[in-house]
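Shown here is one chain on its own, the form predicted alone, set out as structure tokens.
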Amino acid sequence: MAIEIRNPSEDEWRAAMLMTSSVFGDEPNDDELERHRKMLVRERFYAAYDGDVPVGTAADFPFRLTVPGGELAAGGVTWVAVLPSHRRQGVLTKLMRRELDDLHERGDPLAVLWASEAAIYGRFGYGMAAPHFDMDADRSRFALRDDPGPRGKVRMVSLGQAVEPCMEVYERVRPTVPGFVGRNREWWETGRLADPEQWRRGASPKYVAVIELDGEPSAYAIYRVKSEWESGFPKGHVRVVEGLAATAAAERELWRFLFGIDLTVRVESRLDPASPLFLMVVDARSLQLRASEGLWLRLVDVGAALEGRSYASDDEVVVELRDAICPWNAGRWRLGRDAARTAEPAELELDVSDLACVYLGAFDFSRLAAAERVRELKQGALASADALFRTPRPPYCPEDF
């Protein structure tokens, strides 16, 4: 089958987006299509054509991703879809290869994504890089341990008024947490704080609460309420779109507010694995946490990615790296502050997808080795590599795209 991969022309843009939406069972209206046009970059939007018919797509946002010790350019891969009539025919592989080639040529050392189907992306060199918890908590059992009592002030603000305080809190947190991506004002207005009807799925409009401590925004909650009643009693759910706090005290007040919303029985939210909430409450089991793989990461340019992050020790470890999709990465690399290609004997052997799992600090080499995903060639190399890549906290990404 002759499949052509290219950027759609201006006249072809709408048809390609409609094709992608159909794969996910969506039917966007004109306003939704215009919102996507504002957020996507056409030169980073790829369509697979069978003749003049779009049968697959992939795209990426030009992100800045926080990594240990700094930040790097990363393509935020999105809009990946193939028509049912053209699946299992190599279309996705062609799209992925073209996108990675272009990211490499563009100089973006990393690619990140959220997987609609988790089994797909490991074969393209992506690894689980920032897992999180999904919380479905019983509100009636919520109580804070050693509660000092409420602090600060909660302000309810409109979506338009929320941009400044939310940006202020987000930018305080972003440089400190590997896995966060940069957001400009347009991204906040068009994405996180937008509220088209089709996003609600039977719940309320978005509400925004800003928690102020000492007169400054220190946390925010963007949330919806799904109203339910049973035999005359309220059984609503609070659905947290995003909750973020800059300090432990602000985190406590954030959850105090969300668990205090009347007419509800459950609080549903994504939770940072480093959140102190699990240890702040009297009954941690009532939070009902479920682990999810979260953000996936791909090292597009291993050399630039290794140079762009910091290291926790002065050790050096040589790895033999496999990369079947991006052959320019394959070979021996010295890990550490003087990261570079080397001809020295390898001490560890692994795939590029496994290196992605440790890159932001979610896992260590020893844990991967226990799962038979890293092979130790020299005794002590696992411990040295673990020490090199150790981070003060696990990564987290609050942004899905």
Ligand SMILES: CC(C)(COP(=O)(O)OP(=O)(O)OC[C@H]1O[C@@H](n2cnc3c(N)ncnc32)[C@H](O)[C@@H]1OP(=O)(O)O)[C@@H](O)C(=O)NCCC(=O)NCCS
Given for the second form:
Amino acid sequence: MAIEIRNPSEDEWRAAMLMTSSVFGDEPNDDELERHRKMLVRERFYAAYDGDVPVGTAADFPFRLTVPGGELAAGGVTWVAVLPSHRRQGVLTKLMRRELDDLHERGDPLAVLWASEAAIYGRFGYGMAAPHFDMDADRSRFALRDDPGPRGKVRMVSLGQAVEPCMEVYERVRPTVPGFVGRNREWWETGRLADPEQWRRGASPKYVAVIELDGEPSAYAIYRVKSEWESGFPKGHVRVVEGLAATAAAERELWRFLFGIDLTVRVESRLDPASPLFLMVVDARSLQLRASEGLWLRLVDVGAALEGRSYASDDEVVVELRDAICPWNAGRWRLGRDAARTAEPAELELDVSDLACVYLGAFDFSRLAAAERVRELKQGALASADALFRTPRPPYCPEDF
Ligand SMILES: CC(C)(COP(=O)(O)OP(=O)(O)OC[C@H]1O[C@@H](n2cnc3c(N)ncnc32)[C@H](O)[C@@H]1OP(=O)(O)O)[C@@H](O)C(=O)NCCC(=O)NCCS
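Show the form predicted in complex with the ligand, please, the one above being the form predicted alone.
In what comes next, the whole complex appears, and the chain from above leads the way.
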């Protein structure tokens, strides 16, 4: 099968996007197609062609990703799909090859994605970099421990009014949490605060509550309510699209609000692994947290990625890195403030996908070694590498893309 990978021309966009949508069982209307078209960047949108028929796509958004101590350019990989007739014949592999080569050439040191299935991307050098919890909490058991009582004020705002306060809270948090992605106003308006009918899936429109403490927006909840009744009793669900708080006090008020919504029995939300909620409630079990592997990260340019993050100690550790997909990364690297290629003897040996697991601070080298994914060649190197990569908090990615 001769497959060609290229950027679709203007005339070919629609057919390529419709193909991708069909893979996910979606039938976008013209408004929705236009919305996607505006968000996608032409030279970062790839299609695989069998003759003139699009049979696969992949794209990436030009993100700025918060990393420990700073931020770096990262391709936000999305729109990955291959037509059922052409699966398991190497089409995705060809798309990934082209995309990684282009990211490298363009100088984006990182790529990130959400996987539809966890088994797909490890082979391309991606690693689990920012796991989170999915919460499906029993509202009837919700109670805050050591509760000082409600503080501040909750304001319900329209989606249009929500842009400013949401951006304000988000920008307070973003630089401090590895895994966050920069959002401009357009991204807010066409993404998080957009509300096309087909996104609702049987639930209400998006509502936004802004929590003000000391007169300042300090948290927000973007959510839907899925209304249900059984035998005359309400059994609705609160579906949190995004909840974010800039302080611990604001976090308490955020959850007090969401768990206080009448006619509902469950509160569903993605949860930051560092969220204090688990420790703030009387009955942590009732939150029903399920671990998810979360955001996947690929170090496209290991040198730039290592230079672009901070380190928590003055130590140095030399690693022998395997990278079968991006051979320009393979070889020996010194980790630390003077990160660079080196000829010194290696103290640890690992794959580039394992380095991705520790890069944002989700895991440490010792934990990977316990899973036999990192090999310690010099005694003490694991402990030194752990200390070097230590971060004040685990990463978290609130973005969907
Ligand atoms: C996932 C998908 C893009 C894979 O495309 P594909 O062209 O079949 O992938 P390839 O043929 O290049 O597969 C490369 C390797 O990955 C493996 N692989 C592909 N999809 C896989 C999956 N879903 N689970 C496990 N392994 C998978 C293949 O078996 C192959 O392994 P091998 O090299 O050992 O033979 C395609 O199945 C698809 O469109 N699925 C539905 C949409 C989707 O889930 N998209 C991803 C969104 S994040």
